[in-house]
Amino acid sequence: MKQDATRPPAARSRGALVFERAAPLDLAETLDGGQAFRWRGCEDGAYVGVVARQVVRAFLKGGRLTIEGAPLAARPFWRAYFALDLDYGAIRRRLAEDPALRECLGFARGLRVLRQEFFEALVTFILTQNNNVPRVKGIVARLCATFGDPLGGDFEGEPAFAFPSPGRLAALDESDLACLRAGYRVPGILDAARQVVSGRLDETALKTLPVPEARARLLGVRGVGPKVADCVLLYGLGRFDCCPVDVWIRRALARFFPDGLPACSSGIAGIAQQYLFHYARLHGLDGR
């Protein structure tokens, strides 16, 4: 069977994966921007994270990305995760054809949209509803520590755990998840797990179906609205044509693009959205 590059291989030998030409990439802009919740910044500028059952340390030097602790055979996975297979220089030049987008690009020169694991993205973005990033990170940490497999590694001085599998969560009930302190989001987590286990939510199908049909299937999960569905499509399924709209994007669109995103963002609206999101938060757009 052909190896899927988006799936991490079994850990055999571990070392340092080096990607020589990773620019433009800024780890802080990318990993602290609210699209991923299992990374922590270090004082030396590196980031440690738990991704796809791998405890890794990532850092940049001279345009070179180094990922320590990953299986050596996981190179295709990490290349896809950080979207190093995309020509972000060309993407930025294309988006810069619009003057307003050009201004936004200037404030996030190394921002990239990650390709994350589908089920983790589904659950974590359910948790983002009416929530903030630090609190989501806390809930995710408790979820993994309680129901995830121990990985035998160290996550910034704490034991490392894998993200729980759909089957593990599907077998639980709401009382089991009370320890997470996730409130009304708990039924959505359980429903998402059960729909994945049942096959109603199939990752392969969601990657290939027309966007409206894929979105409709995600909207069938309890507690998933249009914004969360589009976040899952973008961050968990690599559908770069999807543009999640939250309060920040709504304000940015009202200010810059009341008639919708410009033609230069066609097919990559999700990437354009990430630059808009960063700009809107950085400038505190208040809708006026």
Given for the second form:
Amino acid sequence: MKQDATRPPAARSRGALVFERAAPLDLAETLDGGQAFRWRGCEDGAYVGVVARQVVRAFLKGGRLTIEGAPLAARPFWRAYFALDLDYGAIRRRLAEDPALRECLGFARGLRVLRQEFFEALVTFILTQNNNVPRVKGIVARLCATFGDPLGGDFEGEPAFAFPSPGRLAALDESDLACLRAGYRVPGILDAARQVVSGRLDETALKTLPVPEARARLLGVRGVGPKVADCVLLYGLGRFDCCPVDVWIRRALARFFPDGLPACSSGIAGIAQQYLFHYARLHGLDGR
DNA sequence: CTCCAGGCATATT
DNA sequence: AATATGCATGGA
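Give me the form predicted in complex with the DNA now, not the form predicted alone.
Following is the full complex, with the preceding chain placed first.
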């Protein structure tokens, strides 16, 4: 509830990006489903987020997606972020060939798999280890507020901060990160940052290498196991052919689909998995 | 106060 | 190669 009349106006090159034919896309399902941790829903259905050093407001109206606050030059970025280059109608039709997935599709009409930034996905999914989404959001917020660059906008009623760069985090030690209250996940954050800075973890390589090799490299990071590695491949590297291992989900869903879970169409197994995960959460499956 | 969160690292069989 | 246990922290 504070005003800052001295703050410079938003950069003049910023405006509203409008994407026609964004459907099927549901912001709540996509932005608030445990894929990303830097979006907050508003009462009017819009979402405010900090992504790639941009503080933006996203909303849907009549099948059109509007992104306010982004540089006009960032249009390709947002198109990729929301996977607007993919024909989700066709993808859903293909997934619907499997009976189990067909059931799930009905409960997530506008779910999409985001293409997030690599380093942020790597760090945030290290944080998800044995953790819950609200707390991950809190840790990420503290991480950004403490070590990220101020961006000049507002987020959650506070000044907005960028996600910290690998270089910034790599120079820290565990005591510096104690303020995050991230517990035993801290060494993983540091190792991830240092491996990126050293070049041992290279985004371009991870995007072009065969999935098994990219996965093997990610597994070399402290705090990255099979689950986190595949989440990073899927959300942070756009490897939609990669399917996060999720023992819990498979066990829980087995109750609903005794005939077996879908084989996961080749090439888009990760997208299929996302529908399964959403379905499981929606139905409050506890795996009992 | 318990339980547990889309696991992982490590020590045991 | 499987299987068991500890783990920091705080939301519910």
